[in-house]
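Just one chain is shown here, as structure tokens, and it is the form predicted alone.
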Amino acid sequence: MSPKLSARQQQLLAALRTTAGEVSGQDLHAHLRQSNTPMGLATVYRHLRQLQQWGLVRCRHLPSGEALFAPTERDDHHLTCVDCGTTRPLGHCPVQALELPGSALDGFLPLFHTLEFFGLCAACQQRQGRAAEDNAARP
């Protein structure tokens, strides 16, 4: 059963949709004040809790600590390099079709799921003198 949603939370999720890619609060907040209904920026962080507890919104944290928000539809992960930050979206879900066995569950009920590899990116590697090739043969 879907919840029923405030006309805030109705605009907030449809803010989301109309953005290329995550958006952090401040910027969805920004663009927001600039629509003819804007919204506190404490709004709409309770609005985006809220939406990512009913399984409509996903939230990611990046190194520097900065939360993105993302619509649970666009089924999309990262990698992310833990030095400079910078972070790539994976051509696929590589665990779409996975699925948990109910007794594993014990009640749980899955509303999204995201999926995220940190780790260094080529040109973080070749700054820290670090080969690819050396990496790739750790477990």
The other form holds:
Protein chains: 2
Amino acid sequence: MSPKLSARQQQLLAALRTTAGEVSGQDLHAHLRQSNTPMGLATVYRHLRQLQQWGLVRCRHLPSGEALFAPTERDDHHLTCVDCGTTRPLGHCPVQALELPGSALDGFLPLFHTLEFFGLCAACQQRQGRAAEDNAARP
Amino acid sequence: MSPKLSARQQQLLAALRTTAGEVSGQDLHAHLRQSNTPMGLATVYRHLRQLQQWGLVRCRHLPSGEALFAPTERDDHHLTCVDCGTTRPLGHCPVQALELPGSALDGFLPLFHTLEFFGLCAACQQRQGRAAEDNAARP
DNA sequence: AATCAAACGAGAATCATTCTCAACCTAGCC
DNA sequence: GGCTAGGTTGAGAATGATTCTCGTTTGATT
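Can you return the structure of this protein in the form predicted together with the DNA rather than the form predicted alone?
Let's see the whole complex now, leading with the same chain.
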């Protein structure tokens, strides 16, 4: 399916795999720059895009706008607080169990998915609760 | 939970609700600019961010980098081709049925979610198949 | 009407990402 | 070896969506 990876692409993917969690393009570049396989920023982004097209790399965007990359073989998903923006991994993937009806797919070949829950973390719920009380107390 | 919406915020949300599908910030601004409730670009983004924090608006990023906004009450999800980038709505949401174990949530209050499948559309599978054959035929 | 705080918007600033293009490999061939 | 064609690289410039700044406006309250 995906053609053979070039040496550079393998280095990039390897670097991505060794990082715990997700990395931004800039960070990945900084990290590679200090490794024994440095490469230019343009090259990092070029291959990141290519690997995404081949379904080997996924990318998600935080509410802050930051783009984070990770290898797709990690089936990680997240809970993200819409208020404070903290994001935390979800233990295991509940989508594996899901069957997509073939009729819905209509020829589409799924390679991986992203699932993300947005809501309020415990801290922000408390903070908002307090703020609401304060408001009520000051009519 | 979310404080009362200001007039501007209601206009913005209304505009978002009347557009079919999803809109980029720029497009929404352009659209409002020609309506009877024009507003500045800064204001559009300011409130879009605020509404996201209140869980009323969601945003997803296409592989092309474009950011698209939609009201969260629409429970739409998508199939996106990693190769050509076309994106197509999925009939109905298979996540509704999912139960998240409370233990996994640990105080987190989910408001909405995003689910997106990435893979190859029928056309790109064919194109790749042909390319592979071409390669095999030219050793 | 006077005062004050909050909301607005034009334009500047930011910054991740993409583009440009000259230099540089690599493989195949003479 | 020397040569060419084709693809890859990376420094720096360009892009463009989003955010910030800050003087102005609005609107609520007294």
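Positions refer to the first chain, counted from 1. All figures in this text were calculated on a predicted structure; none of them were measured in a lab. Only the largest set of C-alpha atoms that superpose within 1.5 Å between the two forms is called the rigid core.
- Core-superposed comparison between the two forms: the Cα of residue 34 travels less than 2 Å.
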